[in-house]
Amino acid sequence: MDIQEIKQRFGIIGNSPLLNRAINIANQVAPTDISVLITGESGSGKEVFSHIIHQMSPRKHGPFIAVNCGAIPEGTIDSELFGHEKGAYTGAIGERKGYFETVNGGTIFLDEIAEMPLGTQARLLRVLESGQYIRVGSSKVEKTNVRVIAATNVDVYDAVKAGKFREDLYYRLNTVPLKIPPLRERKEDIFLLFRKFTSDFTDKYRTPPIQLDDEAQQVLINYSWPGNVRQLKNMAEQLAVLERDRVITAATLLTYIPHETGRSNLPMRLDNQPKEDFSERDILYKVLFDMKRDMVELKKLVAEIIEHGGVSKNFQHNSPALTQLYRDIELPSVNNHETQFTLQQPVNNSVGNNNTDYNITHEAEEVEESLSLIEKESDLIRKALKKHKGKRKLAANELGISERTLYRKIKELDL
């Protein structure tokens, strides 16, 4: 059969040479027994390949079942997939048949195979291999003849990087590799798929057929279609229900269209850094270490200023909040601990040189600072009450957290 008696029998619109490829693939891997792996983005008909595949094998006349695997909990699917004895678990009241066991024969197609728990991974690994499993609760082999063919809206093999899916399962599995075009790469079809839609919809609720006019063209064409064939059928269905004016123009067109993705194929700015995800906690603790850092610093400048009279050139420090200080600071001499500084005061033209010597004695003495958390956040959340008055609102926004967090914190600190 070739892809024009195909895309007539499956109902496929489209002449793009993605799309015949894709066909061509499933054509040709039909009367094999082998494993199909298709890959392809949510709403760009999967499962229409898979029904492809199905009925031009010899297991046409077989069973075939579409498995969601990840709708299924995951403390259910090895039951759904391989069946359960009497007992094998709280409520299994009774034996029960499997897909595998119900399916034998045929044809299972298992969509967003990439959800399989890790578990469950492992047991259809043993039936591509061996064709054989066990029912949950059982240690009986029992054997199956049931061709797979699997679908994912993901990329497996960056699953199998991060340990989300086996490696294994996924080169089995991935015997024949079947990609499915996303709506976006099938320009020349979007237009022919969107008039197939409403004529179908305009029939089927007997209302007048449905136009659009060259720049309303041109947005269903450009527009990039994330949900690809599914959302442009639930966008057609719309517009033949709900649009008495039966000639759309474009600003109407753009009104059925997702704000935040119905500005066409522009350019977008990815940001790649990454982001950071603090907790209320995670904030106090910054503020509390940062200040840490400062006072060992400061601790470190006042050293270099006792020990070399001053702050030498190589003098390293990672605090900001030094830089300026430390450059207003002169020491002419340092003896027994009594340090005098002096702090350069501007230079007023219209007074003349009025440089003002601040002389500061005083022993340096070395403090214990104190670590404690509670203490420290005690501190904060006064000090931002102070600020603003005891308005707890405005409080809690300087200090990053909830207006309840700060309520309760004060409660416990006894504030």
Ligand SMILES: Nc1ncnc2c1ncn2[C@@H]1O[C@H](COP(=O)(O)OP(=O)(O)OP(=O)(O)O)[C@@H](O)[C@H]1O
Second form
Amino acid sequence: MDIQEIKQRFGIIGNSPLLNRAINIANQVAPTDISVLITGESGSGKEVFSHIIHQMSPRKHGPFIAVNCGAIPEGTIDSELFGHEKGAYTGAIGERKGYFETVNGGTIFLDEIAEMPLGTQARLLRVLESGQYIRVGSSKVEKTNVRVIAATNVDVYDAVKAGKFREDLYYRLNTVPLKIPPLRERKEDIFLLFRKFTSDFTDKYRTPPIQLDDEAQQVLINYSWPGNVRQLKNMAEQLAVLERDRVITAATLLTYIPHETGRSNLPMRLDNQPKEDFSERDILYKVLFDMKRDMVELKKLVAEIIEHGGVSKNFQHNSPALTQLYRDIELPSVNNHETQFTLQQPVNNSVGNNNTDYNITHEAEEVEESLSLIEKESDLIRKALKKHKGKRKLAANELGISERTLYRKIKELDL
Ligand SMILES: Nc1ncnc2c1ncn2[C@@H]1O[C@H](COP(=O)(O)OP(=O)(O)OP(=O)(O)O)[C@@H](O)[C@H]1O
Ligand SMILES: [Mg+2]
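Switching from the form predicted on its own: structure of the form predicted together with the named molecule?
Then the entire complex follows, led off by the chain already shown.
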């Protein structure tokens, strides 16, 4: 299969030489039974590559399982991987098949391999070399035919040097190393990925398309993306859902990028306003606020229908959810001589928003809503400060924001 076909089939975006090289290696090694060690930073696409290798191998119709070695307690990992006999240990009521048995004929993806305990490493080495394993609590040698793909976001050789990883297993797994480059080493892919993700998410959430202005594009490309493709994807999703102004500026983008310690790759700050971390709390507030607005508008709509038996042409609303409703279903219109059924565009009163997709009008109800958001925030901050007797650090902790953000908010809200 040629490289473009592979990308298309597996939804891989990007065209940088390092990414193409990784795809070529995956393509070449896939048809063999050779073990592969995939290395790459968090969120760079290791799991995606494990699927590519399995799907392009003769085992593609066999089972595939991904096991996170770092997430299984040391006491149970042997039994999960290799199975156990009845009574093998306290609590082993019945016998259990391990993944190396159930995945026979397929592929097992061992994620975070550096976290695998030494005892399990010995069992893994044996199964890699001879296809043999023994269930926990048994003495009978079993056979299996499983291909192993392992992955790590740390340098396994460091673990070898520290005596935490078997050197023989390291070489056995690393027959073909496959390095997934971090995003900052394939800058030319960043914008392509961003465009794909934002267009997918605006489709999914049925929000208007998103664009970046020139400065924002520079920020996007020059950021170091420690969380790689996953981080970029999450950011695209947040923008698609939360931003009203669909032309994103550098300043807006920076609110979605956590401050880096040590290895900042960001260009100079583009405005002189202090930037806050875009905390989960803020996002939650925004989502709740939008939901509440939709509820208010829906209530208005229901009242309108009950009162007039349909939607009059004077009915105005302020909710993208209702616009969607209008698009999806035909609402009953009031058929009397003075009213005709026409759909109203939503009106949007978010302050400082000059988005042309949504007209701006102010309704008392809405203004109240946005004020109460600020009120709630001050209220929470006051309560937290009171509870912790004015100790900002503890209050910030409880609120789930940084001390710096709290400090700024105290000033901003004049508390
Ligand atoms: N080149 C790419 N094109 C499109 N999507 C990608 C690409 N690389 C990764 N992704 C997407 O990014 C996300 C993270 O990828 P993946 O889970 O494979 O990363 P990972 O390296 O296994 O991360 P971790 O180390 O945290 O386990 C997934 O949603 C994946 O679909
Ligand atoms: Mg992963």
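What we label the rigid core is the largest C-alpha set whose atoms superpose within 1.5 Å from one form to the other. Source: prediction; values computed, not measured. Positions refer to the first chain, counted from 1.
Visitor: For K409, is the C-alpha shift between these two forms 2 Å or more after core superposition?
Guide: Comparing the forms between these two forms, which are aligned on their rigid core, K409 does shift its C-alpha by 2 Å or more.
Visitor: With a threshold of 2 Å on the C-alpha, tell me if V67 counts as moved between these two forms once the core is superposed.
Guide: Shift of 2 Å or more: no.
Visitor: Spell out whether the Cα of D33 moves at least 2 Å between these two forms when the two forms are superposed on their rigid core.
Guide: Shift at D33: below 2 Å after core fit.
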